[in-house]
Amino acid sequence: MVAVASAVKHAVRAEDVNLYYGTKQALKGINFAAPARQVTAMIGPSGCGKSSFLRCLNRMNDRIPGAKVTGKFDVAGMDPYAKNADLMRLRRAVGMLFQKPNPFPSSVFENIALAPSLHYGIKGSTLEGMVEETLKRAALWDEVKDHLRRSALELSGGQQQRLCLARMLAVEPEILLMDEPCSALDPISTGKIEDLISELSKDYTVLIVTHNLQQAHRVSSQLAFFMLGELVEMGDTEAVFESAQSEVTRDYLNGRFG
């Protein structure tokens, strides 16, 4: 892999990651670094393996079955695969936004509430604050506002979208994954989880895995092409961009596959 050093400090390192499902290897001796307080998105042709190490990062594919992961991760302090891991603390760290919205079949409110009222006790009028705050946050109170007892299904796509990103918000997790969260999206909400997702790396650590090339430069400081299970190229996304070091990243860049 053609990497770039940076002094920076990093919220997800990992070595060495190898991921099986039986006896198809799926990711191949991935070595990556996402610096804290950064955009950092992934890129590469379906299949190339980018969304399965995204949910490496937080043990999603637990879920699947045969799948066997190898390799040293450090995510947000924590090794998700360490025999004593607290895979409680890791989902309230590491939150997670899908391709699709996924709200809960409950109001607006109770959306955002549950999280915080099971995990850290918050109720009454802290917890109403709360939910105010994060709402905010996510771009949706002034327009939820006098509906937050309505149901969730009833908001428009990306409505429901940023609602599920001011549910994880909610949690107050320390890194944001999203595995291509704007894919289901018009342009209009499209332009409107960007401009969140560049305002929340202010205070979040973002991994992005997305299909749109334009998306990725507009909203990345750093880039990670992924090509076939490996990680081909990593650095700064201008200079990526601008002169890859990389034949077969400089090919997909100027649309010659993918």
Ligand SMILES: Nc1ncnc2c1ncn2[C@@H]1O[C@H](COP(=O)(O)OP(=O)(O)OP(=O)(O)O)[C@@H](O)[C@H]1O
The other form holds:
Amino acid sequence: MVAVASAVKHAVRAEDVNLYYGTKQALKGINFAAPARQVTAMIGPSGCGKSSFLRCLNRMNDRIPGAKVTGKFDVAGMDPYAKNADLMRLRRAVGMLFQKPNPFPSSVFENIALAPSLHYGIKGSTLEGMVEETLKRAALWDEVKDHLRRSALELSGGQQQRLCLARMLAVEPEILLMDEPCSALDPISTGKIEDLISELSKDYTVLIVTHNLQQAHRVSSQLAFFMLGELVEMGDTEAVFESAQSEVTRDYLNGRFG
Ligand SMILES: Nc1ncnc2c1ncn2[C@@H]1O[C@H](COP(=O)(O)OP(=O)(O)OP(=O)(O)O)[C@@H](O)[C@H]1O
Ligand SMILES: [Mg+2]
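Form predicted together with the ligand, following the form predicted alone:
Up next: the whole complex, starting with the chain shown before.
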């Protein structure tokens, strides 16, 4: 594996991570590090463990009966698996965006306002200002400013995905996990999300799983290639695309399998 320079500040570190679903081992000895305020793309054939690995970082595998995780983690300065781990704090610091947008079945406004009003007690004009600011950061404000009280489910898929992104930003996370966030979107909506990812990486650490190699190339500065539950190679995106160390990585990038 290609090591990442140790002087870099990492927002995510994982050492010797193993994940089992019952007796089946889905992740094998993963050593992974994602630099802070950069975009790290995760690629690899279907079933290689990309989603499983993302879920390890905010303990979403807890919800899967029989799932067992071992290894050392540092995620936004926290150990998600520590005995006294604060799961609320972890899930606020580590947001997640899925393949299929999943807005709450309530208004556009409530989708953004719910968590800040519940967790931080923000109300009234402060809350309104915060909703506006957050929707602007997700490049959605102009499209929804006249329909804030309409159901989020009336938005297009691309708009719903940006709304989910805004909802995630509203709790001031540090790390944004995205699992194939554009796979259900048309090219224009995909372009908008990609532009947003680049913009957001000035302030947030982004980990994105994608099957689209061009997308990985466009948006990321670090690239991690997974195969059969192993992290085969990780390094500078440009360098991996130009001259991957491992032959399997080269074959995958050249479309020879997967
Ligand atoms: N809830 C689960 N229970 C049991 N096995 C699972 C579960 N989720 C995933 N797996 C298995 O773990 C392995 C890795 O799956 P995972 O979904 O992490 O792959 P992936 O790289 O995200 O694939 P894709 O690109 O298709 O999304 C696969 O063999 C899969 O069958
Ligand atoms: Mg997946």
